[in-house]
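The data below hold one chain only, encoded as structure tokens and taken in the form predicted alone.
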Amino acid sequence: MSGHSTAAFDAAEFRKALGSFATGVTIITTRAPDGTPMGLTANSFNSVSLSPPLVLWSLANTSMSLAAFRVAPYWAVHVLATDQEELSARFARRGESKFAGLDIESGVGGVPLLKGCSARFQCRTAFQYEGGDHVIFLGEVLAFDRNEAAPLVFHGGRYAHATRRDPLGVKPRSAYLEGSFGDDFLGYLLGRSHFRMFAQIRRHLEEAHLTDQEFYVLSSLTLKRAMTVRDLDAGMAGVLDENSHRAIKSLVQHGLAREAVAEAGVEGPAYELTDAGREAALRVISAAKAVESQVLERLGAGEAPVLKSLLNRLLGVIDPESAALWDASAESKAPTP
């Protein structure tokens, strides 16, 4: 472990070292003297005392909001939930109408309150202290509320996710055969989860007279106006492989897809959805998303972003080519000149 003494103090390395401590992410709101709502993102929030209930946070001396907070009698701390990363980014930017379009509530002293947070603390300014290049605000908590949403976390200069874990001492269950895998085996967890979730989607495919393979290809064709066989082969490698060719032929036979004109310089045929294919795709994908919504609702608030983030990272590790379909579709999402 490398060290940095105070004699050769490296500010950049000091910042990195401080970043190794994971913190929550908060938005602090108040009203300016003219009534304008103000807010900013901060991860300097901390508890001070339970009795009396006191909390603190700090604001840089260079902040454009400092003058307003200096004279504000009340302010609110919002502990952000894991699905509020975009909100955090919004309030971290300067010169933006941060409250535009937001459904806010009014708190103590008219302080604007954001919704959907893990916790909210409405505070009266108790003390202010000079703290080097920051001003430290200490507040008395007058009211608070919370929910079960997992909190957004900041670590090492980037956003992270927090999620619940089993209590200490809870061990995975194992089969009687020594050396067999337990119920925490990743293959078991992923495999059973896939089959059980897809079983809820399959009935919608049957109503649309689609096989699993045809659904994979049909939904892939929604990513781009026209997709070449090469695009499909790359996207389906290790998933459908040669079965993707049979699936596309079946979709053509049923009038859901048709051969399209490939772009100049592109070898091989290309395929696109017909009007009937687009309608079928939207119908079954909507049904699949409804199933997903129901599953994630039972999982618990705030857990979905964590799960999806981890699965995306896992997919990038075990299947680096998984992005091929999305890369192939990138141009279809580009603005039309």
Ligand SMILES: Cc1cc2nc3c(=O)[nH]c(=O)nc-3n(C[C@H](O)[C@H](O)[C@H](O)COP(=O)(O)O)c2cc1C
The other form holds:
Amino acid sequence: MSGHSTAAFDAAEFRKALGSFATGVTIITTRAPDGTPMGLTANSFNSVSLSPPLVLWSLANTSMSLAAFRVAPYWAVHVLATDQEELSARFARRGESKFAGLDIESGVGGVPLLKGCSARFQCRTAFQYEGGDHVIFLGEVLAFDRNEAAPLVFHGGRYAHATRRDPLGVKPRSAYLEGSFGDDFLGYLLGRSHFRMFAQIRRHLEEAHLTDQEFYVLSSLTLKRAMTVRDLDAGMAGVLDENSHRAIKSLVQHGLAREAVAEAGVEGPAYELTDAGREAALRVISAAKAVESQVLERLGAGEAPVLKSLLNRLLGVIDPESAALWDASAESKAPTP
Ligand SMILES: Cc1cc2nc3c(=O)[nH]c(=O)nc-3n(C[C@H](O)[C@H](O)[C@H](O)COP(=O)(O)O)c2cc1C
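Pass me the form predicted in complex with the named molecule as well; I've looked at the form predicted alone already.
Shown next: the complete complex, the earlier chain at its head.
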């Protein structure tokens, strides 16, 4: 731990030290006397009192919203959900018409209310205090609403996720052979989750008369209009390897895929979905998505974005090249029927 006395106070270090306190992220809105909707991103929000219900936050003296909040009888605090990072960035920009294109509701005193947040508190200004280079607003909560959406978190100057921890005392089990795997071994957790989830998807594949390998190849072909054998190999690396060639042949035999004209300079044949292939792919993929929804619902709606974000990071670490397949898909989006 590095120490800093007030005599030699390094502003950047002070900011960093304050940033070690993880907070949620809010957007505070009000309506200016001329009717203009105003708002800004703030993480200085905090609860103060339950009875009476009071909350506070602080606003920089340099903020363009200051004049409006100074005279505002009412304002609203929106606790942002984990998928509202873009909204947070939009309201952290100075001035600008931050509300353009947003679907807003009208709250107490005509205060603009944003949708899709974890919680909203509609407040009446109770007190204002000078607080150095900020003004502290203390509000009496007149109304609030909330849902179970996972919150957006701010920590160390970056957005983060919050996730529930396992209760204390739940220790990973270890194998009878000391030094062998515990059940917190990543390979075990990922592998077993994958196989158990895929087992639920497989019965939909059976209905469509598709093997696992054919399904992998079929769904890969939905990423890009035409894929070369090399693309398919890259997509299937470590999953199918030589089996992908057998699977593509079988898809062609069943009329679900066909050879496509490869782009100039591209080696080997390329493949694309036929109409029947596209239909089969969409049918099984929508069944697979339904399985995903059920699994994630049981996990808890709030945890799904956290899990996906972590798995995406893991994939980026383990298989940085996987992103290229998806990047290529953006360039050649198939028209939606
Ligand atoms: C995560 C985050 C938290 C913030 N918290 C505050 C805050 O508590 N108080 C504040 O005055 N500004 C805060 N800001 C900065 C304001 O959102 C930013 O200065 C904004 O441009 C102010 O808008 P305005 O000048 O239009 O009023 C925060 C920004 C971010 C990204």
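Positions refer to the first chain, counted from 1. Superpose the two forms; the largest set of C-alphas matching within 1.5 Å is the rigid core. The structure displayed is predicted, hence computed values, not measured ones.
The two forms, fitted on the rigid core, differ between these two forms by less than 2 Å at the CA of I28. Taking the rigid core as fixed, one finds a CA shift for T82 smaller than 2 Å between these two forms.
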